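Heads up, the chain below is alone and in the form predicted alone; it's given as structure tokens.
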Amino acid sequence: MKLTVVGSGYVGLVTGVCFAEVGHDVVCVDTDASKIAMLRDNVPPIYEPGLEELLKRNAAHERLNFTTKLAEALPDSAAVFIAVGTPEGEDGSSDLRYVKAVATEIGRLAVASLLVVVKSTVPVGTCDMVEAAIEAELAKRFPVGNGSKPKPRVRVASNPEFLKEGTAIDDFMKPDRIVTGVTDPESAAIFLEMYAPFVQDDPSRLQVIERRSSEMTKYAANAMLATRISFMNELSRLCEVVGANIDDVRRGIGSDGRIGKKFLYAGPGYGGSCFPKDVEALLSTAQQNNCELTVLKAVSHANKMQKMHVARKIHSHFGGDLKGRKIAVWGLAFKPGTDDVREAPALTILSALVNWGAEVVAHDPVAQKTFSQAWEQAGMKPSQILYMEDSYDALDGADALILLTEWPEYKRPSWTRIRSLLRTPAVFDLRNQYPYKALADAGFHYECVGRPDSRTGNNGGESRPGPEGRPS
């Protein structure tokens, strides 16, 4: 089957290479000529484990091609996926200008029956808008009467993505569910043919539902996961006050089958390309429809509070004076396995530390470039952060170490080496990765999130095994 994917960002590129991997002929389209040039050279513009290998293999087999012109890709395509960005507007709503632009162009170019699939994360009702934009252009080109050619039938469907950054290839190739929203049986049949290689062992994983319900499902899923994270972060603050251990609480409630164990880890707050944007977009949709989502408002507020709460831990430890203090940071990406720093807790926390007078020295295995760009886009000065290529080099002469992203290389560090490099032995473990009794016994001042620490004398708890995956 020939497929076209418009938008070669995170979602579009993963979608394209994975469809090509199972034998479909895919053309990826993007208006960014430099990005297309990189992809033609087999260089992915984003970091995602396994992506470059699939890109090279399928390009070599000529199942995957790239172009800046939709007109070159559209002919003979059975389906075209819209996977362009939907950035957050100032009011929290999704900016749909790029989605509408693609829909309009499809209407100007389509000459045969076609399924248009909205893959971008969009508010409820967007497929209706896409359908109207396409039909408006088709009506201009194929006026009724006067012996004109029959207008091609262009169907519009919803197919939200549920990819977790860092494991996106596995998520696409081995999906736990594929949600499709259609208005007719023919569209459902096309989806079944496209996705057959991914669900052949369990066809029930391909869910065919109503179009608006499909659009809502993506937002609902991310809003629920964000709610669990914010709930645990709020509990962690209470645990710190009353002397309870959030790890014990997590195990206790996670053992309840009605609750489950995933997304119950306390930390510095959620970030990334999906959770913050999707929560705000759902709140905006509710406001536009005069429907108040009080729980979700609290989720967003709690997340903002958590980022500043952990920043104040460092500020408070140094008596409210960070001038002249050198702070080492391990991890800048919002989660391990990606270079994505959009809405990353590091942006908020490090901005606060710098504004309080701290000198920040940072390391991240893959996200230093993207963080530096985001830092400048936020109006901060490049000179305010020094980046190191080696994680231990960031510690030399520092007054504290902050763990912000739980990359594997940070999990088992040499504490003897760390102690010898730090000017003052303070560790702020914002991912609850380390066994705090061992650090306290070794002479470190240790603080974490929602667990007893070196100040309390309570030695319970455990090191955290690692994060649950997060959709993107």
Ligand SMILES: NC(=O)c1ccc[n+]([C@@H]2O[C@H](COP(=O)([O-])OP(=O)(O)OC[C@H]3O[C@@H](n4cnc5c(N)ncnc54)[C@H](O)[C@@H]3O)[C@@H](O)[C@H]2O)c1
Given for the second form:
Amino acid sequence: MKLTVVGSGYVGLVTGVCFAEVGHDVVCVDTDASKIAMLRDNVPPIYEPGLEELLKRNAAHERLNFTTKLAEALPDSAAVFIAVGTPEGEDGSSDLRYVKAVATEIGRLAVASLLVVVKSTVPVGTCDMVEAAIEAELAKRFPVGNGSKPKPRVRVASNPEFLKEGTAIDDFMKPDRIVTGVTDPESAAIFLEMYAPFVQDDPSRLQVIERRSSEMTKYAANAMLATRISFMNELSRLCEVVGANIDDVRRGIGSDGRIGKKFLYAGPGYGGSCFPKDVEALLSTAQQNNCELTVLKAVSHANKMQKMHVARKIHSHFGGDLKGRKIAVWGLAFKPGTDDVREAPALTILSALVNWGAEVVAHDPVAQKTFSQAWEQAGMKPSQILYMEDSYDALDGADALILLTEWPEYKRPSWTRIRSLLRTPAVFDLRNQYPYKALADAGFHYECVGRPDSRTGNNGGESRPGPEGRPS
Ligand SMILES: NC(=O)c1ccc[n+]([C@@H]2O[C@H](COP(=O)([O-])OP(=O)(O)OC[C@H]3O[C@@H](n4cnc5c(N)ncnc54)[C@H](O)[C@@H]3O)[C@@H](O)[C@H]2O)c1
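Having displayed the form predicted alone, please output the structure of the form predicted in complex with this ligand.
Time for the whole complex; same chain goes first.
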């Protein structure tokens, strides 16, 4: 099938390469000419494991093309995916201007029957808006009763995306489920044809529901996952006070089949391009409809508190005075496996440290460039953070190490080397990766999240395993 994907970011690009990988003929469109130029040179503009290989292979087989002009892609496409950004607006609602712009352009260009698929995360009712925007343009081009060509039939469907950055290709190629929201059987049939290669072993994984329910499902999924994280973060604060270990509690409840193991890790708060904005957008939808979501309000509040709670641990350790303190930071991305720093806890925590007078030296294997851009966009000065190419260089003469993102390369560091580089041996493990006992024995002051640490003197137990169930 010939498919067009509009928006070549984390979602659009992964969607495009994965559809091409199963044999569809795909054109990816983006208004950002520099992105399209990179993609034409087989260079992915984002970091996502496995993406480059798929990009090169499918471009070489001419199943994958790139353009800045929708007009070049649309005419003979069976379906066009809208995968542009839906950032948080000033009032917390979802900013739909990019979605609307694409819908209007489709209305101006459509010449034959077409399925428009809204893949961006959008509030309930957005498919109706997209349909109205397209129809308004079509009505101008195909006025009733003037004997001109018949108006093309343009159907609009919802198909939210559930991929997780860092494992996006795998998530797309082997989905738990594909949710589609349609208004007619013809749209459902097109979805089946497009997605058949991804659900061959179990076609029931392609769920066909109503459009509004499909739009709501995406928000419900992210709100549920954010709720689990905020709940565990709140409990971790209580564990710290009463002397319990949140990781033992997590194992205890996660092995209950009704609860499950994923998204139960205490840490510095959830971040990323989805959870924060989607929680706020759902709250905004509720407010517009006079329906109070008290649980979700608390989830958002607890997350903001958690970021400052962990920042204050560092502040308190240095007696409330960070002037002249050099703090080394390992990890800036909101989770391992991505260079995405949108709403990363690092942004809030490092801003607080800098405002309290600390000098920050940071390392991240892939997110230093995106972080420095986001730091400036947040109105901070580039000179406030020094970036190091080598993780150990960041530690030289520092008063503390903060682990903020659990990249694999930080999991088993040389504590002897760390001890020799730090000016004062303090470690703030905001991802509960390191064992307290070994660090205490090596003479470190060690603090973590919701587990016993140097302040309580109990055994902090084992380090925790891989990045099971991290936010998308
Ligand atoms: N990033 C994720 O992990 C993830 C997961 C699931 C869903 N989503 C949702 O998917 C959507 C896209 O997210 P993303 O992270 O890929 O965003 P992104 O910012 O990485 O990419 C969006 C792209 O759209 C392009 N664009 C904007 N207007 C355009 C237009 N008129 N024509 C063509 N291109 C245009 C931008 O230049 C940009 O490259 C959002 O609604 C997001 O909430 C994201």
